[in-house]
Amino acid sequence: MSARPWALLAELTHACPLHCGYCSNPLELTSRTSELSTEQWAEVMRQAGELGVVHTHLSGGEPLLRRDLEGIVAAADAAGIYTQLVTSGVGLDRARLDVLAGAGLKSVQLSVQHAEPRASDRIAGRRSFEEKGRAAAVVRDVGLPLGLNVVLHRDNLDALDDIVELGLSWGVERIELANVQFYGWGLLNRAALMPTREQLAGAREAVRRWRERLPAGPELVWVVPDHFDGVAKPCMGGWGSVSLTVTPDGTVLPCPAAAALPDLDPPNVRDHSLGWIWGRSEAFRRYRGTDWMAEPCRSCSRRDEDFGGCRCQAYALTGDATRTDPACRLSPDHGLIRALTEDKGGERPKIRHRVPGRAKGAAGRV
């Protein structure tokens, strides 16, 4: 078996009150009736702890829509796993958070779309900014660590200073500034979401200034926009190397977007143990290590740093998941990325918002 994983992304549900046009969840969402039960999630946590996982993001969709969330948190805590709730903040009140904290919840990551209320609501596809502010206050009152997660794109990159100011006013300890990755709904809306080079340069400089100004925190995490830098981002720290994702119906993936790859045939916790899936399944072994690589990756000095880049992005852009990620300037397909990032001017297409009611089985109608 390869080195043991330390991180688990637990996608508890695809249901969500927001309709963000950059959502990385698949276009065909898992229906509520297909979700794992409380007992099945508890067994996932038990096996994850035995496998070596020490940290889990409880995510979705919106995990607060799971009425049994407290039981899942308790199971993870019993397995020795640090739990972080990744939430829109919609529906998070003091009573619910007290119960979650009592069950073992250790921290909260709150998603924010913009610092200006109307812009935030527009990007989220519904009124939610005020609820986020109330949720932040509740987390602060309970005493749990609070972080912000902000997906950056053309519509909010210019507001980065205001976003950091918002985090400071809410008393956060960490702000993750995650440049949009084009999977799921994000891929569908790529033309509308793609920023300009000038926007990225300005935002990168703003992060630098804030880090100098706030050496004691909060921590500012800048997730590199690989479409512009000519350097492929590491694929989840290496395919099947440090983390795994369990989707709402129990499918287990080496990365959250891997379900889009053809012929992957990902295993399911209903059929196999996490130990077998991690160590023996074809889905986890397919792009693990470097033996699968072709040139120019095979002889590249960075192959143990970027792991050939993102398999899902390679497939999305070239139709072949084994090719070098076109984000890399050494890729023979790098021209595809350059063409995507050219600012041709003119009117941009409108963002198509994630609409849960149109998903398979009417998933996420809330």
Second form
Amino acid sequence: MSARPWALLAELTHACPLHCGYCSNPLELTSRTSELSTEQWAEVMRQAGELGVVHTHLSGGEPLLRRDLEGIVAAADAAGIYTQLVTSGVGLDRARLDVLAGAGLKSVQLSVQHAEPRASDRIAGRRSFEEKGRAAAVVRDVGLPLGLNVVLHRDNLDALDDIVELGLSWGVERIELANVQFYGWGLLNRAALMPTREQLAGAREAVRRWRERLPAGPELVWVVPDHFDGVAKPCMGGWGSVSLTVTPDGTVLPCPAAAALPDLDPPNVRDHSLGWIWGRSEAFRRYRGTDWMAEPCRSCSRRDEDFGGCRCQAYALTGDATRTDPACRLSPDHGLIRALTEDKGGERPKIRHRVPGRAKGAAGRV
Amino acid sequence: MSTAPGTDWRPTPAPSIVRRHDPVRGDDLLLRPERVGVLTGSAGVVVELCDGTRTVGDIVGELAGRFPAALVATEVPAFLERLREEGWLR
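Having looked at the form predicted alone, could you now put up the form predicted in complex with the partner chain?
In what comes next, the whole complex appears, and the chain from above leads the way.
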């Protein structure tokens, strides 16, 4: 059997009080009635623990909208899995967090959209900044480690200093500065979200300064903007290599964006065990390792470092998931990325907020 | 990273850290948000003694009976200091 997975991304629900246009959830969001039951999630956690998973990120959508969240946390904890809640903070009060911590919750990652309240609310598509601040205080009071997660794009990259200051004032231990990736709603809004090269250079320099100023932390994680660096990201640490994603309806994916690959035919926990899915399913074996690669990846010295980049991005841009990720400057399709990142000036399209129900005319390749 | 501790340092895992055995891989692990530390070889035995009651000297003393003493005296304090710098122990 191939190496065992370390981490499970559990997308418990696609329901969310926020409407961020950069969301990587698919355009066709799963309805609440199609979600796995408490018992099914508990079984997923039990099997994940047996398979070797030691970390789970309880995410969504907004996982707090699952009223049975504490039961799912308890099941993961019983399986020996370290649990992290990934939340917008909306609905996270002291009573709820006490129950979750009692069930074994180990850490919280809070999203914020901007350091300035009105800008954060505007990007989120609803008033939420104040509640996030209160949620951060509650997490500190309960004594759980707190991380901040900020998706960076054109409308907030210039506020990087303020974002780090916000994290400091909220007492976080880690700030994930995640340059936007273009999947799902983020792909739909690509033109609106795309930063400029100058913005990225400024933000990168700001991160360097903060790291120098704060050697004792919080830890600043800079998730690279692969469209600008000319280097493909080592997507998911390799296909079916270190982690798996279970979506709200029980579909199991090697990467949260892989639902966009039309012929993947991903397995579901309702039909198969996680062990079979990880080790035997065609979906998890398809791009595992390096045998599937074509040139220029096949003979490239970096093939075991970046694994050919991202399959979903190769598909989104070229229509062929087996091609080298166009983000790589060695890709014959790299011109596609260069064209996307060129600042053409003029008016930018407005961000379309994430809402349930298929975005009209937006499905498929963009 | 805080300043280096004195000789009375009694190492213990930082509050958010879970130490557990991983039966699938056969090693002890240290877990914290977004990170896994795999304690291979005798590292698991060393960290098991970091319970906040023993000083580094105590730990070296206990291990010296089980492993070559000269090796323990040089390698264990350096290993514990590295874990402290990386935020696993305090």
